[in-house]
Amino acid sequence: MMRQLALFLAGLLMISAAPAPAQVTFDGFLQGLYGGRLDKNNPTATEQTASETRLQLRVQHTGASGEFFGRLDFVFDGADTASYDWELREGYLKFRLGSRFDFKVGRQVLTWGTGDLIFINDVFAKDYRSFFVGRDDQYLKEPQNALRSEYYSPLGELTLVWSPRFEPNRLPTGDRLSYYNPFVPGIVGTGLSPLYYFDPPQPEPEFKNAEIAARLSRDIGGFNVSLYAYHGFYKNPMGAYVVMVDNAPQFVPYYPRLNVFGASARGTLAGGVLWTEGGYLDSRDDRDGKSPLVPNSSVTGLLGFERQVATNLTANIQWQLDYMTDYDKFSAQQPQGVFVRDEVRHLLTSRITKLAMSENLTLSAFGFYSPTDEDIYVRLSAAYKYTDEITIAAGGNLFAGRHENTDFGQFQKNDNVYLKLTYNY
């Protein structure tokens, strides 16, 4: 945390020392977010999914030879135990070397790929705690410390990202959002026991555990086409190992090693936007599918299309397939009485967005439905821009599932609604 603060202050010093002419801008927002769960049987420690006041400060300096950008959040959180916190959301330096190289160094939000809330080759960390309680969409993309370089050549744009320390997804911990524990088995939260606070150990801070991601992209026939590669870990703790405690086995979750190789294309077609993406997830810790405690390798792909269907009304649809390799070994290793996923998992999504009242009112609905897992997740929101500074928003997150151990079925007790007021300055 002190290192992050030092980076932010270093940027401010650079601003103060920068020679004229230079462009420096300051802005940000103050926001109150309040939400509560709808299911009284949810085994969490609090009924409040959000009760926070957030102040964000943004500063940007653009000079002749480079750019500094900083985004710092201060938060008072009273959903459970009242606490204060701050986070350097972004703090990076960006500059060009020669005519072909760009560099971006520091804490930054990284993203690529074509899916709408479906991530195949976008292997950068996500914050699902924020996503499920109504924080702004910008908080889904979790920042991480990285060195990003881009090289422009006649073959295309080559991007390399090196993250010296693995950054996992932020998942529900059990205090305000419950989750499925396969070793109970069942849906658990800290309202049942503090032992259900979910905080798995991360890979050791060693250089061999760094993350490396690459993308090569260029336009071909009106479509932006990209190739991807990633070397690191699964972002969720999808593996487990066994340790003996008092002569009894205990399962410890961990982040298995992972390679991803994929491709995508996105362009305009039939009056709308078409995209497709695919990837091979190489489970480095269990390439033969022998271990029941480590995920098998898989091949996944998606197809999506979006267009404006009426004035100020836009809709899209996506279809994703996920094929598990060595499925026979996987299914034979599963315990009795637990739902076992299909060899090919299907996921359908759709986003509908409507603008009204001179585009000051935005209504949005996003639905995920898996016919094979038999679960569903719906995000609803309405945001009204009262003035240029003040926005009032309300929404909800609704989950349902036939089984407790599927992606969305495990959150079926986390239905919640929220109210959010934002003042931009």
Second form
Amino acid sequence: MMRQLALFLAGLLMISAAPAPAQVTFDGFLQGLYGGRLDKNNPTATEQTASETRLQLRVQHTGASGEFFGRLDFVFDGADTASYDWELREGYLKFRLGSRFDFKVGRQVLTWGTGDLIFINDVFAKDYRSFFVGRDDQYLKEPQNALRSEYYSPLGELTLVWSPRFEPNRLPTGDRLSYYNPFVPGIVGTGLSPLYYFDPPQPEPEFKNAEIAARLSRDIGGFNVSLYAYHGFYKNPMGAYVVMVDNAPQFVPYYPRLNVFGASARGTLAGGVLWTEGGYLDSRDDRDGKSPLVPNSSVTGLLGFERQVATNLTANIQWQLDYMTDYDKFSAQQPQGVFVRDEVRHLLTSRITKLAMSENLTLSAFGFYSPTDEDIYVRLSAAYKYTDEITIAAGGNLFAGRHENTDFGQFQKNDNVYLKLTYNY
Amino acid sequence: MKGLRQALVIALISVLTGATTQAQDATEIMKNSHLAYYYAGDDGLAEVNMKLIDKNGKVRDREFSMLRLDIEEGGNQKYYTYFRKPSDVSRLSFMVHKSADGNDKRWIYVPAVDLIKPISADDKNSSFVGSDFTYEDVSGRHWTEDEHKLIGEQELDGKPVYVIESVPKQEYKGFARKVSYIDKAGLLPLKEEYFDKKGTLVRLFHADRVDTIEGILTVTLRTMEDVKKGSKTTVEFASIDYNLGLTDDIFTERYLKNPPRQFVK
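Next block, the form predicted together with the partner chain, ref. the form predicted on its own:
After this comes the whole thing, all chains and molecules, with the earlier chain placed first.
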């Protein structure tokens, strides 16, 4: 945290020393977010899913040779115990070397891939705690400290991202959102026991535990075609190991090692945008699928299409397939009485966005549905820009599932609605 | 005296131009007007202040830089837009590859999530950033898509203008009939009236200020009124430069992500 502050202050200092103040901009927002749950039987400790006031400060300095951008959040959180917190969301320097290299160094948000809220080759950190309670879309992407270099040549573009320290996804911890714990097994939260606060240990911050991601892109026949590679860890603690405590085995969750290799293509077709992406998830800690405590390798692919279906109305649809290798070994290892996923998991999604009142009102619905996992997640939102400065938004996150241990089924008690007021300055 | 001279000029033009050549002339005028208005110079950079004024007089501001490169005169163009205001879209950039065959491509870059997204560009009549201008108003409807007829010549705000009626060759959502008032001197459109199928005036364009910038006549303040909704949008160029020597590579995903700071501060 201190290092983050130092970075931000260094940026500010750089700005104050800059001779041309016209190139410095400050802006941001003040926001209140209040969310309540619809299912009172949730095993969590808190009544509300959100009760927070957030101040975001943004500062940008563009100079002749580069630019600094900083985004700093202060949050007062009243949902749990009243607490203050702050986070440096972004704080980076961007500069160019020669005519072919672009660099972005520091705390930053990273995104690539083609899926709409489905991520295959984008193994950058996500924040589902924010995503499920109605925070702005920008909070789904979690910042990470990284060095990004981009090399552009007439043949294509090569991007390398090196993150010295592993950054996991932020998942529901049990205090505000309940989750499925396979060792209970069942849906748990800190309302049942504080032991269900979910805080798995992370890989040691050592050089060998750095994450590396690469992408090679170019245009082929009007389609943007990319190849990807990632070397690091599963971003969710999907593995476990056993330790003996007082001669009794205890399971400790951890982040298994992972490689991802994949490809994508995206372009315009039939008056819309078509995209496809695939990837091979190489589970490095369990390559032959022997261990019941580490995920198997898998092959996954998606196909999506979006188009404007009427004036100010856009709709898209996606279909994802996820094939697990060594499925026979996996299913044989599963305990009795729990739902076992299919060898091929299907996921369908659709987003519909309607703009109205001169684009000041945005209505949006996003649905995930897996016919094989038999679960659903629906995100609804309505946002009205009362003025350029003031936006009022309301929405909901609704989950349903036949089983407690599927991706969305585990959140079935977390249905919530929220109200959000934003003042942009 | 002025009125007499004008009448003589009009009479002379009527004599000199037969009815058959009139349609050709009208098409030629519209073509040249299109080139003067949408293709000024080889490229351009405008600092734009846009005001969206709703029927109750409530004002919303948009501030952005817009870069344009003509790939061929009257044909393909590339646009790059970088937003400054309002603050919730600041630093957002937007790119259009306008194609003469109608298959435009559009991309948006959302910096807060580092996301590049191509957007389906089927409907050119959708509003540009919520304003009363459409995408097509910004980048131009090709003159060959309409039949043009010179229906009169008159004075508008003291300037002699051609009055040209345009009817889409194929049924079109944007308008059923358009009447343009084209400045004879600079060939810029000074006023446009858009009518729907019933013949009702639905939108009204007005060039409020014309300046000569680097030797090029430029509409530096313009208004589009949505007569039905009662709203209007004004676009003012705080500054404009032509022939900066922009190159093709600026209009790529690289610069969408990393704004070309030599032009866009």
